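In structure tokens, one chain follows: the form predicted alone.
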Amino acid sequence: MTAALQVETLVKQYPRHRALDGVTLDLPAGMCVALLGHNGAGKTTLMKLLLGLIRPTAGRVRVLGEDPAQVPPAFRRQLGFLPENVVFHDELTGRDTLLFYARLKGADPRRCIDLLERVGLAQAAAERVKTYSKGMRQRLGLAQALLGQPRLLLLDEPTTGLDPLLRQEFYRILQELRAAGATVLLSSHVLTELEARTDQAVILRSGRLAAWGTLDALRQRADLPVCLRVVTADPDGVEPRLDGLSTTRAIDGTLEVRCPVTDKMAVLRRIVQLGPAVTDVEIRLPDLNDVYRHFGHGPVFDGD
């Protein structure tokens, strides 16, 4: 199977800084991948390179097997892009805006109304864009990115301004596209949303690849501790009995015990032996926020 995205030792050098420095990735089709990194890490630069909007200083870029900077316009119909800051012509209506982009992309204009309905803009389709809120403009941008049948979606902060129901609908649409074989590269700072909805995470730091893989693989590589949250009515009496463990007390009086993953069961047995003094135990594995904090400040990915 042809990889959806391939970049090899990718470098993008600007006069005063290097935006990307030797990034190598190989992502198969049909995956939803979280692209993470601090502001200025190189996320937007990578997306522009994948779209063919800019050229690399060095290295190789392949999108759906082709060099995105040298493909004919018809090839671009397979790509969908939603930038972080969406700008449309204020005097056009939502419907006319989407029809305009459908003509540019060579997509079926009859789908425009369906897309506006899916993103919650059917009732506002005849209104001018200048009357739209930021969230409505974001929804219109999402409809634009979904025009046609994109095999690759590049989405930069796509859920900004969306309410919880529309966010659920957005991720449902992504699931349908993935099921049809599309690949999604999704950049967002809302990591809690991404954890259960993406297959892999790519973490950039200062233009370099800090980490890349599934959440489970990144957890193992980071060797982050497990947190056991101990609920007790008597924290003063329980805490001394957990002597030797890494224990902190939360504001609500619960105790948080951190230990290596390999020690989890032994620590849990020790907590259970405290009997009625403990009313509940909650086990929390390292989440995507923990993984991101670790690799965002740790060594860059070495390819192992």
Contents of the next structure:
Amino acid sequence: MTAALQVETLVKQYPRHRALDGVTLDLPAGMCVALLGHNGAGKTTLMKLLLGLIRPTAGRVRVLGEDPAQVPPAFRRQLGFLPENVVFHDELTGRDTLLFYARLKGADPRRCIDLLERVGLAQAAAERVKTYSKGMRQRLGLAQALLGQPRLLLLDEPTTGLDPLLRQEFYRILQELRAAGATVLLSSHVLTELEARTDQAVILRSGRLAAWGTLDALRQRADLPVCLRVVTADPDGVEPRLDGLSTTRAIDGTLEVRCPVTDKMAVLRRIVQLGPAVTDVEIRLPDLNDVYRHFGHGPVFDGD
Amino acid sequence: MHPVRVIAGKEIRDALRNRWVVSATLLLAGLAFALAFLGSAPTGNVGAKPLAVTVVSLASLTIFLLPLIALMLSYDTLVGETERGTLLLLLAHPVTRGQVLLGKFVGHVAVLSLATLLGYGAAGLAVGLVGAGADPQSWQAFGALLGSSVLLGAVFIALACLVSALVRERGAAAGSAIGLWLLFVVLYDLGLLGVLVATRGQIHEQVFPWLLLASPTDIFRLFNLTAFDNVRSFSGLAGLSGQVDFSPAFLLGTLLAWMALPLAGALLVFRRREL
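What would you give as the form predicted together with its partner chain, now that the form predicted alone is on the page?
Below: every chain and molecule of the assembly, starting with the one above.
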């Protein structure tokens, strides 16, 4: 499979701070990749570099096999971009806005109506953008990014302002694009909803690559404990019998047992042996939130 | 469709929608009619004067008004898009920065041309056809006035684009635009006059004409008031035109340079700008 995105020891130095500091990535085509990181971690800077809007201080960028800052702008027909907090010209109607971008992109203007319908804006197409709510603007931005069958989508916080139903519709659209071979890189703060919907995650921290890989691989690398919630009527009696394990008492009286993933089965067996004193066990595997907290926060170690 | 056309088309539609074109046209037409028909009211004489006289009055009106309209139309060309946050998305499309700038420039020039041609054209036709009438040379002079007014407008749109590329905030752009207007419409001529008075007109006749070329409004004035004999006799510049020996083509060329250089400068600055 060819790489959709290649970034090598990428550095972007601004006068006052270093937004990216030696990031290396290689994302294959046809993947949906989550880009995570705290505010100012370098997510937006990375997207601008991928779009060729700014030039790297050092390092190399290849998007769909080309250097985006060098190729003629027609190259961007293959890209779809949704900026963070997308803004449009207030006086234009939704339809005219989309038509304007379709003309710039050389996309079929007839598709605009379909796209507006797709994002649930068909009713409001003739209204001026200034009357739109935040969610409606976001949807218009999304429709704009989808113009002209892009091969690579760069979406900066695409689901902010969308209600749950629209979010689902959004992820359905992404699945279709992915099935058609498009690569998607999206940043988001709503981590849990990315979990089942992305192939890989890239975590940036202070301009450096903190982690990158499939969620399973990241989970393994983070080696986060599994949490077993033991529901019992008699926590005082049960807790001593789980001697040697790290337990904490939750507010509702349940016991929380944390153990490495590899010990999970052994611990479960011990809990089962407690007999009828334990009425239920819930297993909570570390989710993307936990993985993100592990990699994306805390101190930055040099040479990490 | 070519990106420059797409962007220019959007600028024109925007200006039509927010009534820029209508208000600028009405303003220009109203003042042009007033100058053409009421210009001699103080002498107790209301009525249209020959077209050649109208050309002289309209030239003065252009010098005051068109630069102002042009600067107000274009000062936030780039800085406005940056401040609203729409520039990032625009540049993520298949357009170069040069095409964005050129598209906006072309669009704004089209808007200004439309207002000028309609506003002045109506007044000119009224004077020439209904009023005192005009000979062919006056029509020529009037045509030259329309064309050079548009060109002067384009010069100031280009200057506004340069300002818009240089500054970081809309407020600063607006202030600089007003500053440019003051400089080229009021202060420069005042300064030149001061020099003439201070030196009792002894300023070298080899130097003075060239000083006029340093201001686009003076070039415009020279072009319109000296190019045609019948206009010259009304303009009060007969004395000066004896000294100044620039051909109309040369003057137009200088105006074109005044348009091209700021535009090129704006492009250079805009290309280097980090988003």
